[in-house]
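Quick heads-up: it's one chain on its own, the form predicted on its own, in structure tokens.
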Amino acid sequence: MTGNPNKQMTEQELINCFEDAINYDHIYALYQPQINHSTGRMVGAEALMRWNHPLYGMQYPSDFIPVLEKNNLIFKADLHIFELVCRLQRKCIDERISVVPISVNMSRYDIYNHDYVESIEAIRKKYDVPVKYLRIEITESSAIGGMELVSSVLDQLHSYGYLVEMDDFGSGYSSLNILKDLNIDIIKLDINFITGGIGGRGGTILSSVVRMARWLETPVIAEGVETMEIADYMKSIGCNYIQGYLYSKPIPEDEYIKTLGSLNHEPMEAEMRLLKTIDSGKFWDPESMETLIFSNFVGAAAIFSYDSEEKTIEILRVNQKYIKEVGMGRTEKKIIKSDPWDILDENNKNIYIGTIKKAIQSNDEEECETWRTICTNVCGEEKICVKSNIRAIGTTGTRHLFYCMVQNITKEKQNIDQLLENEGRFKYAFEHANVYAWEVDLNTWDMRPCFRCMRDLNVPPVVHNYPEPLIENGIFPPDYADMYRGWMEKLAQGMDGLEAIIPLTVGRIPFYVRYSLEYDENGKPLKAYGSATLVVDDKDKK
């Protein structure tokens, strides 16, 4: 009996044949690989439901799936596909064939009418397939109208270790709301955004979605990619993962296994891996506490990204204090749209890049000072010196995300330059005076001495844990050690104007020692400035 190949079956014929289709695998799975377009390696695959009737031939999913949904049969069909995937993964594991995760579709009928999660978990345990090799796909239309239920199902899936993909993202009307409210692990983009050609409004939307997903630490897969032009465009906007006919059509199991053996594999990574201490979702939420703190309570700050391969930098966000501190009359919009390299000469650009590299390597805060030339209609051309404290907060491949605190130190630099102009006179006068001077950082207890301290007393350029090393080497006598430690405590508490005659060095030479304080903008003691003047009595004067 030859039948009529590829004849579209009626609804009743589909229903009547359904049980046989399940029992004899007329309903089966094809597998479409997912590829990293940058490396050519395989990162996953999707299982796609197909129906091949022995008499009527292939039935289109668009014809039979609505019938199964209408007659409450899709749940059994979905579980059948899930079991086929588990069977395949078990076979590959047993035969020592390297496997990648396979995504299986979950329909809204599975969520609303059945205990889908417990059912697939029972199948997974039956075949003893590690959960990392299975992913669940949900379409964004499935979430519309039942967000609370869908969210609870996703939580249940996550509790078992499943990753959840949102399929056809962008095809509905509430994409952003759904992404905000649902804990999705992977986004699959509807490539129909740019069916009319690369660029334009569709390209702008795609680029924005990819960037947004990057901050949410969510990998993005472009689905339905058929040309190298589209794949290259997606790569250029930060989406490397591709699924579509460019690399492979959906293929049967035996061909898929051959593909597994012929391609190298790699894990799928989030577009931007942020530090564990950073909650990226809250950080980019304009109403979150993190944003409130960034905007109002920290100093002048910016968020920027840097591509270590292209050596390009992009300012993503600044707060109002940043605009006031170093904006020089520029608006937030103008600062963000500008190229930060335009205001740095080659030398200062290299200093800044060097600090960025240090921050990446150290995973800690790094500091630099750079001169910037800013030209605006308000201020004209002005040169300012900016102290930047830079910390890496996220990275993926060659792209890195940074948090940067800035301080305009132009006036301080100008004052120092003025002092340096008179350095020769000051040094000459200081050489002929019996005065030693130093400063103590009250936050770090680092002491920096004058050149006479270093020359005459062999004090190093920086003394850590001051004053203990100088007590140990005898510059401060043991019988005055506790008194001097008490001074340090009083200075840290803000007591200014401490002074006394103290015998210093092993020769117990009397010096008049006094301290004054420098405070920060909040009135907290910042630095203590000390001096020791030789005490000369009348006999010495004669």
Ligand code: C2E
Second form
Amino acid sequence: MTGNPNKQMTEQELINCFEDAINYDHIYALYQPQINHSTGRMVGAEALMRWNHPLYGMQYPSDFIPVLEKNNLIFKADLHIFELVCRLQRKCIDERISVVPISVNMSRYDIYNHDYVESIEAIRKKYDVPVKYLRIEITESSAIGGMELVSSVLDQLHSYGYLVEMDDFGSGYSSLNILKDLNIDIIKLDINFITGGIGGRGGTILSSVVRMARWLETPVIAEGVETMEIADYMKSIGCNYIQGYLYSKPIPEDEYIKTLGSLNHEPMEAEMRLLKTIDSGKFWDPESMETLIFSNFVGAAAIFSYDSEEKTIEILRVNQKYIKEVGMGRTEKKIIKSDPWDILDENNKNIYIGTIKKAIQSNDEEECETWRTICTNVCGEEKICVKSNIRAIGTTGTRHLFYCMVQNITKEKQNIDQLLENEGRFKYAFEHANVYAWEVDLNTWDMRPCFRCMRDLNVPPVVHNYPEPLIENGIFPPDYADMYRGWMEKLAQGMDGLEAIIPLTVGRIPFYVRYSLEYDENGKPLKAYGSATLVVDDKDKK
Ligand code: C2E
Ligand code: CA
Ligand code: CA
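Rather than the form predicted on its own that you just supplied, could I have the structure of the form predicted in complex with the ligand?
Now the complete complex, all chains and molecules, led by this one.
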């Protein structure tokens, strides 16, 4: 911008030059557009403060803003930027250039200045800029000074009609509580704060924040997006709004006005509009009545969303009964993370999509039955038939939200189907249906049974202190209890290949029980995999 070599100014130099910097616009704003990555339209912009000293050259916010904050000068600087933004919006409106809302940063020190809201209001009125073209960004760290203070500033801003953005969301300070307690209109997620990469833990954090924001009906802007890959990823988890170098660096006013003219605009909207009958805030709150009802008083149920354009489906929430009914030993996390289409073949997928479409049209409950192939660690592949009752509960553009009650009707279906099977198929199915499998963690003595164990023997998804509870309830008969406890000791010591015929359950049905071991890299036994096969007499087999 200037031909001067940039020299970082000392604290004293900054303080001395501050008045001039304000008066002669050495302190000014650059503008960074915010884009809807799905449509390419502009939804807003952020004003970012710069200081270009006539002699020392460009100074950067990370250097001078802390100095201004420390010396009580930030309030004046922030009001100066706010005024420049109002001046720009006024100019565009006068020149009939279509504008988008511009966000202005509010330092956390401005919170302590009781004049902040009244001061920006006075400036806004002076330039006669509609409040919808201005937004205020506060940072999470503002809450350090106490929630009451931030909360009252927020109320004040809202009372004048300003939308407020939570900047740097996820950078610290118990983010979840802040969202719950403060009335935030827009969330800004800086993806550079998310460690662990989008493929790993970071991705899980990002998608859960976006999902949560959806429940709060709060739009999310992803900040610091530099690559198409990350923008596409954000879009895939339901966050379309992008601010970052991928689309544009912060640019000077004249360039910004050109960008305004060259792009279409659209308003920013929450990803999800819920039907009025549901209070989304309460629905998300783990302690609310809605959640209580969802978890305890309804049958097996899930909430999922469906994109009618992309034909993608995403499970957002499941209750415990759902996990028990159709989870097949999968954890809630695994169910939510997986792509539901993976377990449906083409035919069953079409049946399901057809029912979804009917539910959208009828606005009523629609029912279907689909077969799913579920792969689990212990059971291997298992086919189950699920009856689903689907009802639409929310919608936004191509995205629809559904409430779905499920019932596992495999047994009923199989009974009917098996009658129709030929004899050979029947025998095959019979033999396979009589393998039971489970895994035992040799450190914690937690046992996880396969779905068949849960279904036929009523074993819970996790059995602690294995094998005692199963000895107690008679699945392992008392006369075999000590021998079986001995096996556990041997397994823990690394003895592989244990096998014996054991009469199981109070009915003393003979099963061929076998164990194999998994070891860690040091050769220490980690897990034991058990299986029990029904012993069938040769004469029965014929
Ligand atoms: P911020 O509010 O989080 O602003 C976003 C920062 O990310 C900006 O840095 C922006 O230039 C940068 N950025 C945008 N896209 C990308 C990208 O794709 N990759 C990377 N690596 N960075 C990107 P900037 O302009 O240096 O501002 C730094 C911080 O200074 C701001 O962070 C904000 O906290 C503060 N600041 C800036 N302007 C003002 C202001 O007017 N008032 C106050 N109080 N603070 C301001
Ligand atoms: Ca900001
Ligand atoms: Ca930020």
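Numbering follows the first chain given and starts at 1. These figures come from a predicted structure and were not determined experimentally. For the two forms, the rigid core is made up of the largest set of C-alpha atoms that agree within 1.5 Å on superposition.
*Asks:* Can a Cα shift of no less than 2 Å be assigned to V153 between these two forms, given superposition on the rigid core?
*Replies:* No; that C-alpha moves by less than 2 Å between these two forms.
*Asks:* Just checking, between these two forms and with the core aligned, does Y116 shift 2 Å or more at the CA?
*Replies:* The answer is no; the displacement is under 2 Å.
*Asks:* With both forms fitted on the core, give yes or no for whether the Cα of T39 moves by 2 angstroms or more between these two forms.
*Replies:* After core superposition, the displacement of the T39 C-alpha between these two forms stays below 2 Å, so no.
*Asks:* Give the rigid core superposed Cα shift of K333 between these two forms, in Å, rounded to one decimal.
*Replies:* K333 is displaced by 8.6 Å at its C-alpha.
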